[in-house]
Structure formats: structure tokens, C-alpha cells
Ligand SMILES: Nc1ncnc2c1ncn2[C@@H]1O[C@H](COP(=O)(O)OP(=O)(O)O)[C@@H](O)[C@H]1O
Amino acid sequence: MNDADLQRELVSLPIKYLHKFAKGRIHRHFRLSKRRLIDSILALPSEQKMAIAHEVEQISTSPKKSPATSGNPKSSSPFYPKRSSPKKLSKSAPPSSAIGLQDLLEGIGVPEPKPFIPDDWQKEAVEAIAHSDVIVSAPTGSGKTFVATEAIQQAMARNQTVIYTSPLKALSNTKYMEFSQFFGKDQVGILTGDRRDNSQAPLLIMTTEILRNILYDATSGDLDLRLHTLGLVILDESQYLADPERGVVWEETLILCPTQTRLLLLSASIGNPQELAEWLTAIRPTTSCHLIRHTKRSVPLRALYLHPSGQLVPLLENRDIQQQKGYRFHPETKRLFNEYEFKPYR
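Is it possible to get the structure of the chain by itself, in the form predicted alone?
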């Protein structure tokens, strides 16, 4: 297949296939229009174009769609799911009207200050960390940091060392500044690959790799004095346990942590927290693991669709994303998406 034949075949395909071909081959391909995608594919080295041509041939030789759906672009669009037989609408249920962009943006801003009252799940987590390991699985913005702060205060009141880990240096630096303001600069230290400040402080902020290395040194006989008084380890963003490349660091850290140390795992996106709690109990039989699972979002999510032309519209018909409630795409989003998806190559 020469370049002219390949171009003809690419033009006839929906843009989702072009993005599939470009994945791993073209940088930031998702930002390109169909025309630029085709031009970029044709500019690839010959061996990559041959591989793409083979994938195109496989698509063209795949079983054809039924006559009822062939030639209808809506049938292949995620914004037009396959519908069952039509149902009669209830006369008492008037059709809902989709919200506008102004309605979606309404209310966004700094909320009015209110007195802070901990939720029941936060109180439960703070009480549990005194005698067991704790996993907190709660949405972003729901108050996991409050649990961490209270647990830190409890441990420091008992003259114990606390280590707070995060997966990123930038997040570690942010937590260092945040906790320095809260606990006092002399009470907080930071250890990352390129920064070492106040390393003998009772509260140490570090990346998970740094803690794993400290625990490695302890197993080889080079005992770090901080481990004698280590009372609490907080692992933020603990869903990294499932990361194919870095997950082993979190796993080894949990396995190597001293038995007298309480573990507090925080995450908004652990898919199997119950299994993780059971695993922690299995590898740390002298300590139970208490699971706190909170699913209600304190900060609602709103979704928008940005068209390549720069037009911004609501993604869904309703204002807030309602978890496990189903969704319907906004009519204008459907129109714009399909206009982009099936736009002819020029």
C-alpha cells in the first residue's frame, strides 16, 4: 500500500481509528485534527506506516455492520448508544431540558466561611488509628487531610516520629509548607532526592522511595535511629500500589514497616480497598486494619466538553456528575462531537 492508498483509507475512517494508530507513535496526537493526524501519520517512518497499513487492512476486512447500521455515523459514536425498542413516555413526566453553559458555571467560586464540623467517618478514622492500621478511601476534597493531621497530632503528643510520604516531589514540597504552617517550622522536616531540611524533626515529609530506602538500610543492619520512635507512617495517594512500575515501592514499604508503627493509607481511587485491608492484616498479623470507605462527594464534579474549535459546552444534560446514577450527554456536545468525528478530510 503506497502513501496515496494509505491516505485514501485513512480519510474514509472515523478519527477514533486515527488516534488509535497514532498512539505511541505521534506525540500529543489527541490534540490534532483529522487532517493533521493524517499528515502526521504519512510523515512517519516507512516501517511504522507499513504497520498502520496492516491495521487498516484488518479493519477493512473485518465483518461489515448490518444494513440497519451501515452508513449511519451515529451508530459508531459513543454519544449515540444502541437503543432498545422505544418506550411510551409517561404523560406526567415532562421532558427535561438540558442546562446551558451559564447554568453550569453558576456558583463556582470561594464558598462562604463556615465552622468546621468533622464528619462521622473522619471521627471514626481518627479513633481507629490509635490502635490499628487504617485505610481511608474517600473522594477528592472530602477531608482526608484532616484525618492525617489529627493522627499526626496524636503521635507527636506521644513523642513519636511521624513520616508522611507522597509519590511526587512537588506534592512533598507542598505538604512540607502546609504542615510547617500548621505545626511550626521547627517540627517539620523534608527528605527528597534533591532536598534535605531539618531531618531530625518529629514530622518528616518524604517520597515513598526515600522511606523504602530507609527501611532497606534497617534490614541490612544500618539502623536509622528514627525507626526506634517511628509511631506513624502516612502513605498519601496509596493507589500507587497498583502502578505497574512503581507499585513495588509501596508494597515493599508496607511489608518492611516496623510492627509497632501504625499505617494510615489515604486515597481517592483505590478500586479494591477491602482486599487491600485483608492483605495488610495478613502481612501484619499483630495489627488489625480498619477500613473507612466514604463515597459521598463533598465537592461536586461538573463536566464540560471543549471542541477543537475552542467552543465550550456542558458535557452532560445535568449540572453535577451523579455517581452511579447514569448520564445523558448534552445535545450540543453530541452535535459537536459527531461533527468533529465524521468531518470530511479536506
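Alternative state: the form predicted together with the ligand, after the form predicted alone:
For this one, just the chain is written down, with no partner chains and no other molecules.
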């Protein structure tokens, strides 16, 4: 049995067998997931693997074998198994002291349209950008765009130019359409490697690489863009600073940004926004950097576990997912998932 065969066999086996094989051979095997276990087994010295392969063969020839191990599990359909006869949904979960499915599904629906009232953190950010650099670290979908548009309006009112960068061309295009609608087509331009659409507009959208190049050209004096009126640079998705290949471009951009230009960094939730803020404060002596860290989700998020049989149960013991409070799986999820791992469906 070669590694590939062994791997296939192991995948098709319930996890309890894998733990049996791993016992005494793999350190802390009981903590490993199935995939890790298989990886670790395959990384064992070859004599040990041979011994395991032998045990595997014994299991799969013994009459007790589970239906899942018969034959090659992947032979027939390449990806999805044939759909078994339409499954009945078990509507009610068995009684338990933990939260029930009904509680979890409560309140689904669409809120009435409400007048827009900015959140406190949004107001704080908009006020801060008037006199300092700002980093906003907030979860996806909480309303960072509002901060950006307000800041852009402030700068435009002062007749300043604004540059908005995003890490991907696809995002630049989306923002270009969005901002064109919001500010008017003539107010927004977009720059790519070979195109300059409306490059005299007060709000310019580009990727961070393009801005970096502009800043290099500006410091060396060969540039046609009006950097002296550049009042605000907005870097969307700033967590890209940690991208192994492209992160350096964000650093170059921030280092080279003119001192009179305000910086607004918008970022998904990251672990150390404080450190970023301290850094920016340290390297831009004339301005301090104000950190807005908003961790609470605007729309509560709840977690469900969907068993392959079609049964839907709460994933966690709590109703709403709570950040930084630890987690405990719902007993039903534990039971069902255990069942799945011991007897994989397919």
C-alpha cells in the first residue's frame, strides 16, 4: 500500500480508528483533527506506516466494516454524491437545557427603513479626521464607507484633492461606480496603469501600487499630478499591509505621503490596530494618529450547525456570537458532529 492508497483508506475510516493507530505513535493525537491525524500518520517513518497499513487492511476485510469504507469512495461521482431520496427535515431538536433552534431563528427579517443616524464611532472618526490621521478598525459591513464619504466631502469643501486606494482593481471599479453615483460623475476619476479617466477630478481612485508610483515620481520631481493640493489619502482594506507580497507597497506609500496630507486607514478587524496607530504617530511628527476601534457587529451574528442529514441545530451554547468570550459547542452539535466524524456520510 503506497502513501496515496493509505491516505485514501484513512480518509474513508471513522476517526476513532485513526486515533487507535495514532496511539503511542503520535504525540497528543487526541487533540488532532482528522486531517491533521492523517497528515501525521503519513509523516511517520515507513515501518510504522506499514504496520498501520496492515491494520487498515485487517479492518477493511473484517465483516464489521462500515458501509463507508467499501470500495473506492471517490470512484463514481467526482465531487458530489448522488442525492439520496429527498431527506425529511427533523423540525424540532430534542429538549436540552441549552438554547433551542427556535430561539436562534427568532427575529429573522427585514427592518423598516430608518433615517440614517451615524453611530458614535462614525461621528468620532469624522470629527477626528478634520485634525489628525485616523485608523478605523471595524468588522466588515459596519459602515466604514460613511466615514470615507464624509471625510471626502470635508476635503472637497476645502478644495483639496482626495486619493482613495483599494488593493484590487475589482474593488476600485466598484468604488468608482459607487462614488460616481454619490458625488456625481464629474467629481470622480480613476487611474490605472494605462488609463486616466477624468484625472482632473477632485476624487481619484486607484490601486495602492499606482499611488506609490505617483509618490515616487513626485519626490523625484517628474509628475503632472497636483500633489500640493492633496488633502486626504484613504487606504481601504489597510490590513493588506500584512500581505506577504504586496504589503511593502502600503508601507512605502505611508512613508512617502506628504506631511500636509491627512491619512484615513480603513481596515477590517485586526489584532493590533493600536500598534499601527503608534507607528503612524511616531513617523508623522506633525500629526497624531487617532485610532477608532469598533469591535461590536452592527447586525448580531448567530451560528448554526447543519448536519448532513438535514438537521439544523445551534452551533454554540450562546445565542449571539460573542467576541473574545470563548465558545462552547451546543450539546446537539457535539453529538451530531461526533456521529459524523465516526461515520462519515458519503
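The model shown is predicted, which means the values in this text are computed figures rather than measured ones. Residue numbers count along the first chain shown, from 1. Superpose the two forms; the largest set of C-alphas matching within 1.5 Å is the rigid core.
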E47 C-alpha relocation of at least 2 Å between the two forms, rigid core basis: yes
Threshold 2 Å Cα movement between the two forms at R293, rigid core reference: no
Exceeds or equals 2 Å, Cα of R195 between the two forms, core fit: yes
Core superposition result - C-alpha of L316, shift between the two forms, Å: 5.0
